[in-house]
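In the block that follows, a single chain appears as structure tokens, in the form predicted alone.
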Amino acid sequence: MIWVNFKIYKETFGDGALFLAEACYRAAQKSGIKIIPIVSPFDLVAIKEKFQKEVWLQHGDVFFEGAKTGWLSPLQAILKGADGFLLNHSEHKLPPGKISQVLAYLKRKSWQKKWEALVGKKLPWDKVATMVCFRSQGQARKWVRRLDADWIAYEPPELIGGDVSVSKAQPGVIQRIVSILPKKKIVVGAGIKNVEDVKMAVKLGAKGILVSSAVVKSSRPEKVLLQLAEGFLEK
């Protein structure tokens, strides 16, 4: 699987977000590899309404409802069509306790029933996915292993947006993380730009990749995604 983090690059402003989302969905259809855009809340509704496909948000706060000015409510996002949340990206970090709290609010039946009673309707909890980012083996051992997240993404911040991918720079680290978290679905990101990066990540045990600038800032994002998808298809 491939997740494309739109961040807030100027290429995602206005119609740019729709153009990139379409590139993701077209590349997914052509390759047979699932590709999910992770977008700004400003673009969620437009993308969902136009394509009626899976789309995630780049963040979700611990406050689901109430007098909390300026926070991003996961509950409201789900009502607007969000299918998943990226949490704790290195550019938007959360304390481990807050991450666990958000996941509990999303995953536990008691909280699900509370939110449904609050909004007066059933919500598709089984279809709402989560990915938590982390940055080191130490974090994997200390608190990541205890998280109830659907996906766990290893992204060393010093490699994000760089010229060398995590696959090439830290193959041993990826292998150790996979062994530390044997029951988790591991995603890797940072600097991934080509099919060789993807093939190496898959060989090391990753189940997916998280990319951004290599796709978002490309003049031909669909072509880039098709090339990256080949890394999952080749043996």
Given for the second form:
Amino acid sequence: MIWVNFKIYKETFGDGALFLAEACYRAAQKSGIKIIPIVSPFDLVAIKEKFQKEVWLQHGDVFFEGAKTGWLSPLQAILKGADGFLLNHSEHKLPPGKISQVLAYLKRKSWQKKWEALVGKKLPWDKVATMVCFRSQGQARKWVRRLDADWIAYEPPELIGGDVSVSKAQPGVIQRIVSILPKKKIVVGAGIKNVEDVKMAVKLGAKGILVSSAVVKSSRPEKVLLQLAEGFLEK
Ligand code: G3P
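Got the form predicted alone; could you also share the form predicted together with ligand G3P?
Everything in the complex follows now, all chains and molecules, and the chain you saw is the first one.
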């Protein structure tokens, strides 16, 4: 699987986010590999309305409703069509306690019932996915193993947006993370640019990749995605 983090790159402004989302969905359809755009709240509704396909937000806060100025309510996002949340990206960190709290609010039946009562309607909880990012083997050992997230993503911050991918720079670390977290669905990201990076990540045990600049900043994002998708198809 491929997640494309749009961040707030200028390429996503205006109709850019729609153009990129279309590239994701078209490449997914052509390759048979699931590709999910992770977008800004400004673009989520337009993308959902136009394509009616899976789309995630880049963040979600611990506040779901109430007198909380400027926070990003996951409950409001779900009502607007968000299918998932990226949490604790190294560019938008949350303390571990807050991550667990957001996950509990999204995943525990008692909370789900509470939110449904609050908004007066049933919500598609089984379709709401979560991915928590982390940055080190230490974090993997300390708190990531206890998290109830659908996916966890290893991204070393120093490689984000750079020329060398996490798969090439840190194959040993990826392998150790896979062995520290045998029951988790692990995604890797940072510096991923080509099919070789993807193949290596998959060989090391990753179930997916998280990518941004190589796709968002390309003038031909669909083509880049089709090449990245090849990495999941080749044996
Ligand atoms: O969330 C994905 C991101 O941080 C990786 O960025 O530009 O290195 O693909 P990039």
